[in-house]
Amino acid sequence: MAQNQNPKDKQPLLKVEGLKTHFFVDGSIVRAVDQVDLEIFRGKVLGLVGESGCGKTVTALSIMGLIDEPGKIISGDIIFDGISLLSLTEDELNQIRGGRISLIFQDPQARLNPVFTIGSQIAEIFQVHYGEPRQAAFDRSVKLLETVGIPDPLDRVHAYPHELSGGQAQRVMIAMALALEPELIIADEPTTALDVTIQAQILDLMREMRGEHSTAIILITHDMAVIAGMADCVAVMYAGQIIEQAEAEQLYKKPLHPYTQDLLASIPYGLDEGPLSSIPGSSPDPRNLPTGCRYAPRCESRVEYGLKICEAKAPSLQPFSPEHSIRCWLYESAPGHKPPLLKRL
């Protein structure tokens, strides 16, 4: 007889609604984040991908609660398990904050305290959170440096982040994360600058923390060759929006955002596969973002297809498949314009 599946299971843990994260500098609106609507379920892991500047990090610090001036959460909602974070006082979300979700930050020794050793780092969680005597929660620092895989943990405890690799400060990040056993972990490019037999080490301790604890993770990286090891889920960003969202497996075998293509076109595969595929042009500046698609001026689909409403009208992000949603005019329909490319609903 099937066991019976627990009802949370069902619901998202968290779920972004509509969110909007705009930074005021010098008279300007920077639109980092402009209505990214994203969910994640229980032991699954979300890849969050798209290039440098798009509004990854800022969607990470913004579920965190972590936005500060000139930014600012100007509409939208965060709903973790339930509970909308944006309604809550700062001591209410600390209680959520590194104890029911975690964030590994991108660079770990600069958010290490270079006067404080690492046991002493992780121990003051204990403390704070649990009350726990300083000896019990140095004790349990020990072991977890030991789970994450750093070599004699009795010794490096005593070590200033200063003494440590880059790899062994990540997984000193991953071990803080790890403390309270959080319900999600966000991982901002957890693999950046490592070699990649850490980087492998790593992926593999985030693995076992999703099995063995039904941890959610989004994992946030422009390296789509780690998230097709990595993510149930990908949703792609791209100048604050999210342009494409399916199950991995799907998006990579039939993406269909041009953008995410362009992407994939860009991975190396093989040692003799000739020179990588770029995509053309740059970004656009988030203070001065294009009337219509923001992808419009690097398309060569536009192009190809003739569309002149791409550079006059933004499309939304539209439901392709059950499973697969896609924010593109190549799909979409509008008075006036018939998608050259129709969906699967």
Ligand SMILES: Nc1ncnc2c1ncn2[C@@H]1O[C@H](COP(=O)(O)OP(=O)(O)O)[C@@H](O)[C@H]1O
Second form
Amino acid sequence: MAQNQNPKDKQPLLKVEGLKTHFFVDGSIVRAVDQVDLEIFRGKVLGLVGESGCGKTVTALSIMGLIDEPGKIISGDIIFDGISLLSLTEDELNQIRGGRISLIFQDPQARLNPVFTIGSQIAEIFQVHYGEPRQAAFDRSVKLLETVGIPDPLDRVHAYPHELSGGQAQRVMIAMALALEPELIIADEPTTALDVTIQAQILDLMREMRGEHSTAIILITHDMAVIAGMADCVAVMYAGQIIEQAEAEQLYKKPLHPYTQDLLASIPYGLDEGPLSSIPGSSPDPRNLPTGCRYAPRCESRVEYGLKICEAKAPSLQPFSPEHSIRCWLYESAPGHKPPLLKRL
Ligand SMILES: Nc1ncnc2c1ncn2[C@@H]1O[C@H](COP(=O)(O)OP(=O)(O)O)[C@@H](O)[C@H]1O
Ligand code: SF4
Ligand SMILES: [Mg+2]
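Right, the form predicted alone is done, so what does the form predicted in complex with this ligand look like?
Expanding to the full complex; the earlier chain stays at the top.
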């Protein structure tokens, strides 16, 4: 496909470099995102995964320029198609936001305006961005609802958000995100509140978008099972940092970081529903993070290999192979520390 011949495709569409987004609350600092590096290419799906509270939504909001007081991006850069988003004015950012990058929020019902029909909310996007007349914008809304699989769109276009099921509201959010054919969609837990059948349909819809429009998608989830078979590349986040990043197949077949291994082990095999068994212990308080590795208090490998360095010094994210990076002392050397697993791989 032409997609592979465009020199632009060799450059990442979005590059997040050393992003730190902190919240300054009651005299303490919440290090919600604390050194995140990501790259995503056109037509690819990047799965961003990690337990609740690890900083996934704050990463998404940072990319969208939606961090407000008491939060602040304190360092790093966000480069979209060669442009640093952090250097743009609010007006310039508004052109990109919604137009070239869209965010599908975690809680669709809360994001839709309760006093307007869904038809008028979608039509408004076409009216504002393309200056389309009302009727034409409305007709396009009906078409779009059909595309995202809303049954009887001519009727549903007149519905108010509270008249929609959770699955329908999520589809409307997706329709709104698709309206301007963005190059990048960030979908923040788009299926978490939905039942399994609807989940599968929404994920299918995203696959189609990627196939037809070469849309890049960042799919955020706390559930490794959701992105299996969907993501091309996976970044695993823990306590505000990326701890492992690899091509999806490689990551699922051979996870290297103890946290990724534990996350994958907590997926109940063969079950599409039911509670996930979780990893013992809890993630650290982002106001009071450990000095060394943030996973050290829960890490059994540290004990198994008798690693002293883990609690004393924080590991950095290191390339293990061109497509695989890990933040763990099992694979990194330091003065006086020999990585026990590096040579074996
Ligand atoms: N507005 C805010 N003020 C203070 N802390 C916040 C705010 N928003 C998020 N946080 C904190 O940032 C951390 C990351 O949150 P979030 O990105 O929502 O996690 P996730 O999406 O991975 O579940 C959490 O500890 C959360 O409490
Ligand atoms: S650096 Fe040490 S504590 Fe952290 S994940 Fe690796 S082995 Fe476990
Ligand atoms: Mg979240």
